[in-house]
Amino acid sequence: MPIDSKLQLSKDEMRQLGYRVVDQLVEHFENLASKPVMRVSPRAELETKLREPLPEQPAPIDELLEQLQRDVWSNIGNVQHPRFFAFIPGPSNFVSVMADALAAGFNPFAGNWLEGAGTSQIELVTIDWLREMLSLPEMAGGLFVSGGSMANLTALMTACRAKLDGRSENAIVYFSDQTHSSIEKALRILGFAREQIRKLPSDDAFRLQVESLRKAVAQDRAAGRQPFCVIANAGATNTGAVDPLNELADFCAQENLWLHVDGAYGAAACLTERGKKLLAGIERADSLSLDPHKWLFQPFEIGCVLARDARLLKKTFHTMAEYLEDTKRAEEEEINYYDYGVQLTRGFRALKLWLSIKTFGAAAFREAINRGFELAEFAEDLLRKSDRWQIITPATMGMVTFRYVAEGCSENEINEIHRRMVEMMAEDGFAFANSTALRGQIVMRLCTINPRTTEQEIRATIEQIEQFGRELQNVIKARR
């Protein structure tokens, strides 16, 4: 290919490249179940394959696509694979993939109405769908961000502005020991010291205990500190646990505390009847996070932050700049999203969720979420039928945790078995689940939200993990 300083392809070249890319994607989606779930190559191997000086001359695009296929796409965890059960899977869908391609191609600036009226309106509509799904009041609103980490940071910045007017030196935040690490990271960014954070022990079901919270708040008030925010889980990452949202909302109302609900994983379950029952009280949150790239089946990155009073977002993030004066037009009618969050430059994240919901319909998403509940319950039933497994937490919000029963092995040895199980799964590539720690024990964990997963794939995955457990137990016995 000759050098083109305008960075352009001809019409035919663009079509040819587009067809090649779509062909790769279709092949990937169609053959995903027969591919390894993941491959983890050593850094030295990938350095050899991919390290090179800044290239001065053009290379044939076909060769570059082949290199990606050979060296990059073969070295990832396929989070949309039907046998990927680790962390939180990202099932994705092809319509949203194409929406991302459209958004990248048209490249709209989604930070203000002047440059992105159409994109802003789509975001307003799609955010409102989520507001309705969560039964939040009409005054609620928000915006799309990169993921749960940024959603939680945005919400906590808004809480600080609303409750503390930005002065947080004496403020105290409360949450359980099952809360996502992004919360502590956000508080660190906001300048909170360790002594301002109360990480309270969860109960037997891994939920925040209201009575413990009540005592901690009373102690801090008596000591002259300023309790200001409680963070509740709506589907904790470890177990799927849901904190007692209604009780926490009652307490926060009594104590004049901000209630933030981290629903990055679980809030989308409100689209279903069983999800609404499990998450009763979520509609009373002052703010909440939700990740459509989890249980709404979108490609990365799309998170969402919602505030009960959307005006508080603008009070928190609005700034004045001379070069933005032309964008400040009919502010009662138009919306400039740069005034509602951290980013000025924003991509068109809303398009993929809007297009996929319009294409498939909300009923299809509802059934897909219900499928996640059912698959976890199916996995729990299989595990209970085996004498090799102990259920640690029953199927909750599409998750189940369990521990290998290894008679004659110490606690440390059983923990070692679980860690090695994960390594063996990663090396084998057939399926992948991860471990976590609960009450000092290492346990296995399945998250079953991929609607393309079959019962047979659940069965085969559990059989493989069990076989690995037997092999590792025999190794431990042999070395004694």
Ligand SMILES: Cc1ncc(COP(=O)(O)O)c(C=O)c1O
Second form
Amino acid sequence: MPIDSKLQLSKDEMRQLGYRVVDQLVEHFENLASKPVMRVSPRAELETKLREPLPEQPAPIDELLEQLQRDVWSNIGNVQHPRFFAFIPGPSNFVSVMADALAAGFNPFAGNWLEGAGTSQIELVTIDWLREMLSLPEMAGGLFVSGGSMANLTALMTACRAKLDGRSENAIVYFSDQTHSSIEKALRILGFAREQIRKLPSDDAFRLQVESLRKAVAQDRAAGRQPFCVIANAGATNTGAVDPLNELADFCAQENLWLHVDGAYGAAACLTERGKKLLAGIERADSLSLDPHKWLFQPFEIGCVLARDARLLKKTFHTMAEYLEDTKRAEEEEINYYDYGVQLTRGFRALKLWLSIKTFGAAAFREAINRGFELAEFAEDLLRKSDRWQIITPATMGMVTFRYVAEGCSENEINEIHRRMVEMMAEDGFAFANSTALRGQIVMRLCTINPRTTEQEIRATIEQIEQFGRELQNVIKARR
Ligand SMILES: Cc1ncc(COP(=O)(O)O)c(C=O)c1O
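We have the form predicted alone; now please give the form predicted together with the ligand.
The complete assembly is shown below, putting the previous chain first.
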């Protein structure tokens, strides 16, 4: 290939490349279920394959696409694989994949109205669909961000601005021990010290207890500190637990505290009837995180942050820059998203959610979410039928946790069995689930939100983990 300093392809070359890329993606989507769920090569092997000095000379794109197939795409955890049950899976959809390609191709600047009127209008509409889905009032609004971590940071920064006017030295934040680590990360970024964080023990169902919250807040007030914010889970990552949102909203109203609801994983369930019931009270949040790249089936990265009063986002993030004065036009009508969050330059994340909802219809998304609930219930039923498994937390929000029953093994040995089970799954590549720790016990965890997962795949996965359990138990016995 000759050096092209304009970085251009001819019309035919563009087409050919596009067709090849689409062919690879279609093959991937079509054959995913028969591929390994993951492969984890050692760093040394990948260094040998991929390390090279900055390449000065052009290389044929076909060869590069082949190299990607060989060394990269074959070396990932396929989060959209129907037997990927770990962490929070990412079962995206092809329409959104194409939307991402369109967004990258047109490359709109989705930070202000002047450069992105059309994109901003799509974002306004799509955010409003989510607002309605969550039954938030009309004054609520927000924006798309990279994911749940950024949504939580954006919301907590807004809470600090609204409740503390930015002065947080004496302020105290409350949440349960089941709250996602991104909350602590956000608080660290915002300058909160460990002494300003109350991580309260959750109840038997891994929910924040309003009584212990009440006590903690009273103690802090008595000591002259400034309670200011409660963070509630709408689908905790470990177990799917939902905190008592209505009671927490009552308490926060009485105590004049900001209520942030982390629904990064679970809030999408509000699209369904059962989700709405489980998450009753979510509509009373002052701010809320919801990740479309989780249970709304979008490719990474799309999170969403909503504030009950959207003006507070602007109050928090609005800044001045001389060279942006031209973009400040009809402020009431034209939204400049750079004023509502951390990013100035931002891509057109809204497109994939908008295009996929329009293409499939919200009813399809509703059914897909319902299927996640049902698959976890199916898994729970299967596990209960086997004397090898003990259910730790029943199916909730498309998630179930369980523990291998190994007679004659100590707690430590059972913990070790679970850690090894995960390693064996990663080595084997048929299916993948992960472990977590609940009250000091290591347990297995299945998150079943992929609507393309079949009952048979759940059955085969549980059988495989059980088989690994037997093998590990025998190894432990033989060690004695
Ligand atoms: C409840 C919850 N909050 C926040 C996050 C962080 O989201 P992200 O990984 O998109 O930053 C997660 C991720 O799993 C989550 O489950």
